[in-house]
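A single chain comes next, written as structure tokens; it is the form predicted on its own.
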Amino acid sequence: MAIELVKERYNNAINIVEIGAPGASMIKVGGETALPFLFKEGGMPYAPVTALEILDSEPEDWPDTLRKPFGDAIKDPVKWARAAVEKFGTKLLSVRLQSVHPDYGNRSSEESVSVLKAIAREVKVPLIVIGCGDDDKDNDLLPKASQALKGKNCLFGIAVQENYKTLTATCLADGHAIISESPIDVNIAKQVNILISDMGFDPKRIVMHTTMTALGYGMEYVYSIMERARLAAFMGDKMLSMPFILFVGAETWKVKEAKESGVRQGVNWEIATSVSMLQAGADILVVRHPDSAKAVTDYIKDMMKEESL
């Protein structure tokens, strides 16, 4: 006798967030009404996407195996951006404005924004723009970066509980979506989204970054937090109904085993981490190695074939 599978049904959906100006290159993420790839329980109107990450200056601490695919282009952020789009086919580009950080060059905000504007002129794909991670520097840098790209509907980050007002105000004024971040905690994730929304920012323009770690370094905890947030959203919690973004590359390539064990192990580590995060509900995966981006994109295409499930 055939056994009928038990199916979960939900009445609520994840918000749909648009990145990029209207047109062929615009990216849409979110919209799920079921856990990842469970098409018999609900829908996934938009496939998860991968983005290649570049920096606004040559990365001095990247291992050779990560630098090699880009060749000399990695020394020039504009050429690097062009290679990511034209050579490796990324449909979404993440630019980390790291050079203003005191430990990575201590450049002026104006220098960094000048590079960002040149990248935006050169490539025609939607942009994710991330600050350097130093609050004082970012509070000066990100408003200038946001204003420079006004009207391009970028995804800007990162807003945290202790430092969200400046970025929220400038994204609201310049028409960008925003990344909210929390330290692997559902309650804090919700609180940050509430704080941003209380400033008049549309919750449907927020993408969540719950922070993460690489495969083998406590990822099961990250997975459980993401799953809890997603289930809460399906049950009607509007302040957790945001798509997820995860910076897989930044976490993977700082792991000793990935950096020191040759190109394949590092790439495989990035792929395995990405695939695990997709199963937890990731909508945007920011990776660093082109081989990882291709493998993960192919995996997503396979998983989105409903008839195979």
Given for the second form:
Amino acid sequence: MAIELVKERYNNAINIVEIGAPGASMIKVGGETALPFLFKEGGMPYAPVTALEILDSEPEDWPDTLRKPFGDAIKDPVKWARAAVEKFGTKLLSVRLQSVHPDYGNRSSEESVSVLKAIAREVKVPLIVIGCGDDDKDNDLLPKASQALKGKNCLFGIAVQENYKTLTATCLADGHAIISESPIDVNIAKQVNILISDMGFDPKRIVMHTTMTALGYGMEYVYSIMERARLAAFMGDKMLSMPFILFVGAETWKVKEAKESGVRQGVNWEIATSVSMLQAGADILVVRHPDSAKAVTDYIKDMMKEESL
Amino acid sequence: MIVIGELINGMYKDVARAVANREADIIQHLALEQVKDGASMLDVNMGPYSKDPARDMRWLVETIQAVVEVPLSLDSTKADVIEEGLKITKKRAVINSTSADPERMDIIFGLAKRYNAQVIGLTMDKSGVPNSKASRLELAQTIVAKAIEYGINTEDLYLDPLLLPLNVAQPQAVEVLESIHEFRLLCNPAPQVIFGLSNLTQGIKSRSLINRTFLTMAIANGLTAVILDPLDKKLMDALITAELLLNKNIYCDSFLDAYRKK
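Got the form predicted on its own; any chance of the form predicted together with its partner chain too?
In what comes next, the whole complex appears, and the chain from above leads the way.
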């Protein structure tokens, strides 16, 4: 007897967020109407994307494994950006303005923004721009960065419950999309989205970062939070209907299994984490090693073939 | 929870007057306010003073549909008046209502089938409103059987156990609560269960408090739809909170705000 698949049907779709100026290079994410790759239950109009991540200065603490593919270019963020796009073919580039952080160079906002502007001039792919992670510094840095890229429709981050107003206002003024972050907590994820939208920011311009951990460090919990948010969205919760972004690279290359165990294991750790996050509903995966980016992109292509179900 | 706004009802003098004088702005204001405050559907009732109910129904439906997009609940005892509304509703309508009397059900379910409408079935018949859970259940079963006979999907059937004023029939409130739970078990897919909340407190004091307390109890018992005044903010807050406690929505600090952004 043939076994009939039990199919779920939902009545709400994930928002579609556009990143980048209108044209061929614009990236669209979201739009799902079912859990990942369940094409018999619903659609995924836009394939998840990978983005390579670079910094605004030569990284101080990256392992050789990560530095090697970029060669000397890693010493100059503009050349590094060009390598990511031209040599490794990334369609979306994430720039972390880390050098402004007191622990990572403590540079001025102006210095960092001038690097960012040079990168934006040099590469034509859409940009994700991430602050340094220090609230005070970011509240000075990000408005300047946002203004410098006004009209380029970048994805800016990161807004958190305790610090979202400056970034929200500046993204609103300069026409950028925004990343809302919560500490692996679905209640706070929803709250940050409400706080941002209460400022008049279109919820359909928000991408969610529910925070994550690498393989082996509690990734299952991340998965369950993402799944819960996604199911609530499908049931109609507009304040959780945002696409997910995951900074897989930043998390993976922190853990010793990745950074201290030779070339392949680190890359494989990044790939395994990414692939798991795709199954949790990831829309944008920000990775650091070009080999991971390629493997994950190939995997997405395979999974997007509907017959693979 | 399906929330049907009750305020466009000719029992209210200002509404009756607005209908008589064709004052569209008054009706449209009521429609917009109710939807803004959480109504997912609007009840349309021209009340007892209408001289030409069919024409009034048509005017009301057109007037309301010009400003809001929610489905309408066409509320009349006269089938031909309901049909006037059904002809022009843009969204799938609800017929409010049929009793469990066979001849009434034949007319109403016939209309529902013809116009692909949903139906509210009142668990009462010619002998009146029942005074026990058992007799409510018997009438509910009669309505379900008839609906199935007409090929109506039971999810599109709203069973109303009928609330009576607390000061007239106090023991009935608990009978209604228990009926809600039982109604949901009558068939698969389960029917919707609905009531007009304001009936509970006709002519008594502390209406708002009693209404919202009873509503949360009813929601916990499985109520899926309700006819009420969505402009009563405390009432809507209680409804939202009850649904939250039943794990229907994900908590966040601004959960009331979040629900209203839906």
